[in-house]
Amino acid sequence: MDLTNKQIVVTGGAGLIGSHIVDELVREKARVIVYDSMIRGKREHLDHAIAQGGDIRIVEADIRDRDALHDVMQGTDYVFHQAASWLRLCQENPRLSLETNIHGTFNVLEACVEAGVKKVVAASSSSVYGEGLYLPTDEKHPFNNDLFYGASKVANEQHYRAFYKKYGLDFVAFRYLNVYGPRQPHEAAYMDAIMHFLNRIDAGEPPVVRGDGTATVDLVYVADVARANIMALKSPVTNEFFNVASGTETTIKELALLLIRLCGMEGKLQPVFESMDSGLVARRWGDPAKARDMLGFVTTTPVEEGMRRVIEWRNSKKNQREDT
């Protein structure tokens, strides 16, 4: 599929997830729009894209604004749907999870068919499985979640269902597992725990874990977690979910290690241990299997190349903020 000169529509295109789907995009000659309310996107975000000539248009507003997704979607090909309230906020404000993730997202889809979108790509989320019943999890994996981010993804995915077969508006998402990566934000239920422990490295002061160091993810570069998004859009699957999967369990005790070498203080620091965030899945890992067999798709960024990508990206921006 040739995306030449195609408007595409990114929502939450300034995020972590969406600003680097914009960067493939760019490189795929496509006209891009980002749709995005800045509450957690930034435009520093889109830097890169906008410096390698990509033809963008930023539109600041919410996916809860009806008028605004309709003008958007006007003469769009193709939408990828990263906007969504956070898996904290919505445990804060639970509402949100409602008129954000769930009113949004139907607001969204409403757009695309009224526009004659020809394919969505959205984001779910592997909270749609809760604790795992059994590991790894596959996509055959009952929704065992019991938290308002994860119930607002389940409501999604019913919807993408209920969209394609009374509009055959056709869609492909992606349960994330743990997405890291350059322009994370620190509010990540998940990947704070990077933010926070080199924080704390930088200082000289030991990174904290939070319970005895045991609870697991699976990391998934976001390079990987945007060509994941591409090659979907290419693809002539739809009406199916697919994990975006290392197929990798990293223990937080082995993730806080990690950082401590590739920051030069092996042997200078050691983990030190709090209470567990009782909110938080004890162990993810996810099957990539079925994306590998239908998609083509495998990840391809070691856990230790990718953090070190991330600290390289930490460090540039501190320096950046030292300089000003």
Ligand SMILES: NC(=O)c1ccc[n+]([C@@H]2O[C@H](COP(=O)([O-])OP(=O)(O)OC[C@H]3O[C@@H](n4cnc5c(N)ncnc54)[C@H](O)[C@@H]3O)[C@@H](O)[C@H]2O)c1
Given for the second form:
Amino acid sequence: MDLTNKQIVVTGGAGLIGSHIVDELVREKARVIVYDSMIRGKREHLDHAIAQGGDIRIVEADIRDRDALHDVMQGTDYVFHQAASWLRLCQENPRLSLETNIHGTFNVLEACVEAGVKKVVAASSSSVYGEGLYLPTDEKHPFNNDLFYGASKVANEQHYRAFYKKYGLDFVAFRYLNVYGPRQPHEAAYMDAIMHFLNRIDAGEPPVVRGDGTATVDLVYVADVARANIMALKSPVTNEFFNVASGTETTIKELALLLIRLCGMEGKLQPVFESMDSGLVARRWGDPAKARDMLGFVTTTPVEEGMRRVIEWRNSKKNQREDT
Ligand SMILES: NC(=O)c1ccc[n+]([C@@H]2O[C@H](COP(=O)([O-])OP(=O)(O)OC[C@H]3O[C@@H](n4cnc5c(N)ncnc54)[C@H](O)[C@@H]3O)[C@@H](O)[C@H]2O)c1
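Could the form predicted together with this ligand be given as well, to go with the form predicted on its own?
Okay, now the whole complex, with that chain kicking things off.
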């Protein structure tokens, strides 16, 4: 599928995953509309895409705003739907979770149908699985979630199916595992572990691991995630849900040790453990087989390489701050 000159809306396009999707779309020479409330997105996340000569329009608006969505969808061919309130915010403010994630997603889908959008590629989450009843979790795993954020993602998945059945709106939705990479926000539960570890290591202090460090994450590099999104758009596959997983577990302790090593502090620093709730499920480990078999998608960035890029990005931001 040739995306040249196609009008493509990316909700949440100034966020971590959305902005990397925008980078891909610029390479594909699409006309991109970033639709983002900027609650967590940043215009600087689009600097790279703009510097590449990308045809990008930024619409600063909320997915709760039906009129703004209606306007932006006119003439739109495809939509990547990434905008959402994040896990902690949803736990703190469950009504916001309902209004942004559930109503907001409904608004996006409704506007897509009205405007004749051809396909939506949407962000679900491995949170729909809750604590894994078996591992690795494949897409047949039950919805064992008990959090508001996960509840909103389950509701959205049901709406994707219902819009497909009633209106024929093609979609693929991704249950991302633990996505990380340059431009990552600091607030997400496991991401703030990465940034916290790096801050401590920089200061010559031992990284503090919440809990005993045995909780695991399935780390997926953001550029791989963006590539999965483009592959899903171009694929004839519709009405399906996929994990975007590396298929590998990393313990939080291993992550701390890796970052110590990558920062050249091996032998000088050791993580310390604090007995408190890490806020993480005990284990996250996704089965990547369905996405591989049906979309041909596999992750290609090893954790070590991905973390190296995070460190480079963080250092470049630090240098920029020191220069100004
Ligand atoms: N990062 C992960 O590990 C992960 C894992 C599972 C699922 N997801 C999902 O992937 C999507 C993208 O996540 P991300 O990591 O890039 O997060 P992010 O917070 O970096 O990006 C989300 C973007 O959406 C915008 N946004 C939030 N609420 C909005 C609203 N009401 N209206 C318009 N824009 C709004 C934010 O400003 C932000 O730019 C989200 O739907 C998230 O739930 C992410």
